[in-house]
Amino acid sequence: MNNPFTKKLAHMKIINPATEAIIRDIEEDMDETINEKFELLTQGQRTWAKVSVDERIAVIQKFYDLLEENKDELANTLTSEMGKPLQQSYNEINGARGRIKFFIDHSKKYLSEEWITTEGATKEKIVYEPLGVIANISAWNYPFLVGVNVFIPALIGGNAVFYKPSEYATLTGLHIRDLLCKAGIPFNCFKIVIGRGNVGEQLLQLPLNGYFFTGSYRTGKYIAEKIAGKMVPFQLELGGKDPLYVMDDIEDIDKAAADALEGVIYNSGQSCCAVERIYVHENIYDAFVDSYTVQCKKLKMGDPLDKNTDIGPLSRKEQQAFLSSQVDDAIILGATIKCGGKIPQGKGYFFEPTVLVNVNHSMKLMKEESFGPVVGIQKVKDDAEAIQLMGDTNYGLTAAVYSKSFERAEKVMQQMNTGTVYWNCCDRVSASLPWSGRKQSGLGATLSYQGIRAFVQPKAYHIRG
C-alpha cells in the first residue's frame, strides 16, 4: 500500500535538441538527498585532504586516461543531449584533457609550501590548505571544459566537490562522476546533484566553503547576493558581448572573415567568448562583408551526428524566440539581413547562421548577449571609433583585433577593459593563461597558476625557536 505522505520524486526529461526526442527520464535530487550527500562530502573531505598531492595527481592522471579510453561514448552522449556537432564534442574532450594535463604538470609546484625567510631568529613560510567542500555549479555549453576548470584543481587541492551539471548536460555530468570514481576519487569526495534551478538553490542554503559558478550574469548576480553573508570564496564565470575589430591593413580579408565566422558560429555561437559584434574599417568593409556572407551561406546546418554538419541545433528551445526577437528588433531599426535570420521548419531547435549589416548600438543585437549563431557587422571610420564602440558594453570578457601591425593592434587591446585580448585570433582559451572576466563577465580567475590557487587558502607560519 502506498504511503500518501511519501514525498513524490520530481523527474526531469532529457531531450535531444536536434530531434526533440526524449533520451531519458531522470529523477531529480530532493532536499533530503542533497543534505545526505553534503554530510558525506564533509566527512570525505577531511580524509582526502590528508592524501598527498602526488597521490591526488595520480588519481587525476587516471581520469585523464579514462577520458581518452571512453571518448566515443562521451562524445556521442554530449552531442545527443546538447546538440553540438560530433567532431566538436570530440574537440571538447580533447581540449579538456589538455587542461587536465596542465594541472597534472603544474599543481604540485603551486601547492607546495613556500619558505619566505630562512635566516635570522624568525623563519617564515606559506602553506596552502584546501577550502573544504565547494560547489561547482557548471554550464551546459562546454560541460567538460568549464567543468575541469573547477573540479580538477579543486580535487587536486584537497577539496571535496558538490557538482551540479546543467540540466541540459546531465548525462555528461553522470559520465564525469562515474569516471572520476573509477579513477580513484573516493565516493564521498565528489557528489553530483541532479536537477534544475531549484536544486541549485538548495546548494546556496548549505554551509559550503566556496562557490564556483559558470553561467549567465543574471544567475551569477543572484548567487553572489545570496551567499555574500557566508564570507566564503566564490567565483563567477559569466557571459560576454565579445567584439572583433578588423583593421584596414589586414592582408588576407578572406582569412579574417573565416576566423570571425568560426568565432561566431562554433558551438552554434553558444559560448561566453564567441564573437558577438564585428567592427570593420570602412576602407575594407564591403569586401569583408561580401567574404563573410559568401562563407556563411556555405555552412551546412543539420544532424549533429553527420560528419559534414557545420552547425547543429541550439541547446534550448526558448533561445530560438530570443534570437528572433533580436533580429526583428534590428530590422525595425534599419538593419539588413545578408544571410539567415530564420527558424527552419521541422524538428529541432535550429536557428540559421545569421549576419546583419547597417547595424548600430541602438539595436539589442549589438548590446545584449545573443548566445547564438547571429552577428551584426558595423562599419567604422577609424581605430578611435572602433575603440569607443568595442568598449560600449556592460561585459568585459574578450576582445579581438585583426591587423598586420601588432603595434597598432596593441594600442587598441590596451584600451579594452576585458580579461582577455587577441591579436589575429579569437574565441580561444589557454590553460596556461588566466580565464577571467570584468564587469558583468564575472569575478575571479580559473586556469593558469591562479586557477590552481583559487581552490586553496594560504596560511602564514611565523617560526621562532
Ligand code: NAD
Second form
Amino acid sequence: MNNPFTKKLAHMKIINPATEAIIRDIEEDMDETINEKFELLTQGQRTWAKVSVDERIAVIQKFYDLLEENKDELANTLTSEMGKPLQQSYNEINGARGRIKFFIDHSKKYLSEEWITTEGATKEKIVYEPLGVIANISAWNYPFLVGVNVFIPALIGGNAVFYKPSEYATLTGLHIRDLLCKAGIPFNCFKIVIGRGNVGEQLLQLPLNGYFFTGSYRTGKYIAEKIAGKMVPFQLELGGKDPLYVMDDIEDIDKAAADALEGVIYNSGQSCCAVERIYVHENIYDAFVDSYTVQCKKLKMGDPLDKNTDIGPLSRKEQQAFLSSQVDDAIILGATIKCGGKIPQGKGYFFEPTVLVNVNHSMKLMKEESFGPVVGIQKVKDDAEAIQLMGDTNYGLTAAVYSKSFERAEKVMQQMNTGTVYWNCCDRVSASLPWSGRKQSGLGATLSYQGIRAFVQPKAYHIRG
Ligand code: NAD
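Output the form predicted in complex with the ligand next; the form predicted alone has already been displayed.
Below, the chain from earlier opens the complete complex, with every other chain and molecule after it.
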C-alpha cells in the first residue's frame, strides 16, 4: 500500500525559451523517491569516503574528458533549454572544464593532513574529513559553472551529493549525472532531484550534512532560515547589482564601452556578476553614452542556434514583464531610453538590449537586480560621488573600475564592500580566486583553496605518547 510508485508523480514541462516549444514532459521527484535516494546516498558516502583522494581525482579527470567528448550534445541541450547563444554554451562547458582542472591540480594539497607540531611531548595535526551527504541546490543561468563550483570539490572531498538542478536546466542536470556516473562516480554517491522549488523544499527536511545553494536572495534567505537549526555548514551564492565606474582618464572610450556592453548583455544579462549599473565621469559621459549606444544598436538578437546571434531569449517568460516594469518605472521617474526597451513581437521570451540615461537611485532599475540585457548609465561629478553611488546597494558581489591609473582605481576598489573588484575588466570569475558575495549577495566562498576546504571539516589531533 505504501509503494511510492503507485502514487501519481507530478509532471513538469521543459520549454525552449526561443521557440516556446515543449521539449520534454518529465516526471518530478516526490517525498518517497527523494527519501529513497537519500538512503542510498548515505550508504554510498561511507564507501566513497574510504576511496583515496588520488582515485577520486582520477574519476573527476575522466568526467573532465567526457565533457570535451560530449560537448556538442551538451551545448545544444543547454541552448535549447535555457536559450543562451550556442557559442556561449560551448564557452560555458570550456569554462567549467577550466575550473575542474583547477580542482584536479590543487585538491590533494588542501585535503591532505597537515602536521602542525612535530616536536615536543604533544604532536599536533589537522585531518580534513568529508561533511557527509550534501545538498547542491543550483541555478539555471550557468548550470555547468555554478554546478562544478560545488559538486566537483564536494565529490573530491569524499562527500555524496544530492544535486537539485534548476527546473530551467533539468536536461543539463541529467547529462551531468549521466557523465559523472560514466566517469566512475558510484551511482549512490551522486543523485539528482528533478522538480521545481517545492521539490527542492524536500531537501530541507532531510538530515543532510551541508547545504550549498546558488540562486536568488529570496530563496537563499528562506533556505538559510529553514535549515539554521540543523547546525550544519551552508553557503549561499546569490544575486548582485554590480556597478561599473568609468573614470575620465581612460584612453579608449570605445573599448571601455565595449567591455561594459558585453558585461551587461552576455547570457542576455542573466549573470550573477553582470554589469547592472554604469557610472561615468561627467567629462566623458556623453562620448561614453554615444559609443555604448552605437555598439548596442549593432547587436543581433534572435535564434540562439544561429552563430551570428549575440543575444538569445531570456530563460523565463515572467522576466519579460519584470524588465518592462523596471523600464516603465524608470521612465515615469524621468529616465530616457537611448535604445531598446521593448518586448519584440513573435515567439520566444526575448527582450531588446536596452540603455537608459537620466537615471538615478530612486528608480528600481538602479537598485533591484534586473537579470536582463538592460542598464542605466548615470553621470557622476567625481570619484567620491561614484563611490557613494556604487555602495548604495543591498548587494555586494562585484564592482569594476575603468581608469588609466591603478592607484586612482585602487582607492575606489578598497572602499567597495564586495567579494570581488575589477580594474579594467568586469563580469569574470577565476577558479584560482575565491568567489564570494557580501551582504545580500551571499555567504561563504567557492573556488580557490577556500572552495576546496568548504566541503570538508577539520579534525584537530593532539597526540601524546
Ligand atoms: P531561484 O532562487 O529561483 O532558484 C534556485 C534554485 O532553488 C532552483 O533549483 C529552485 O528550484 C530552488 N528552490 C526554489 N525554492 C526552493 C525552496 N523553497 N527550497 C529548496 N529549493 C528551492 O534562483 P534562479 O532563478 O535559479 O537563479 C537566479 C539567481 O541566482 C539570480 O539572483 C542570480 O544572481 C543568482 N546567481 C548567483 C550566482 C553567484 O555565484 N553568486 C551564480 C548564479 C546565479
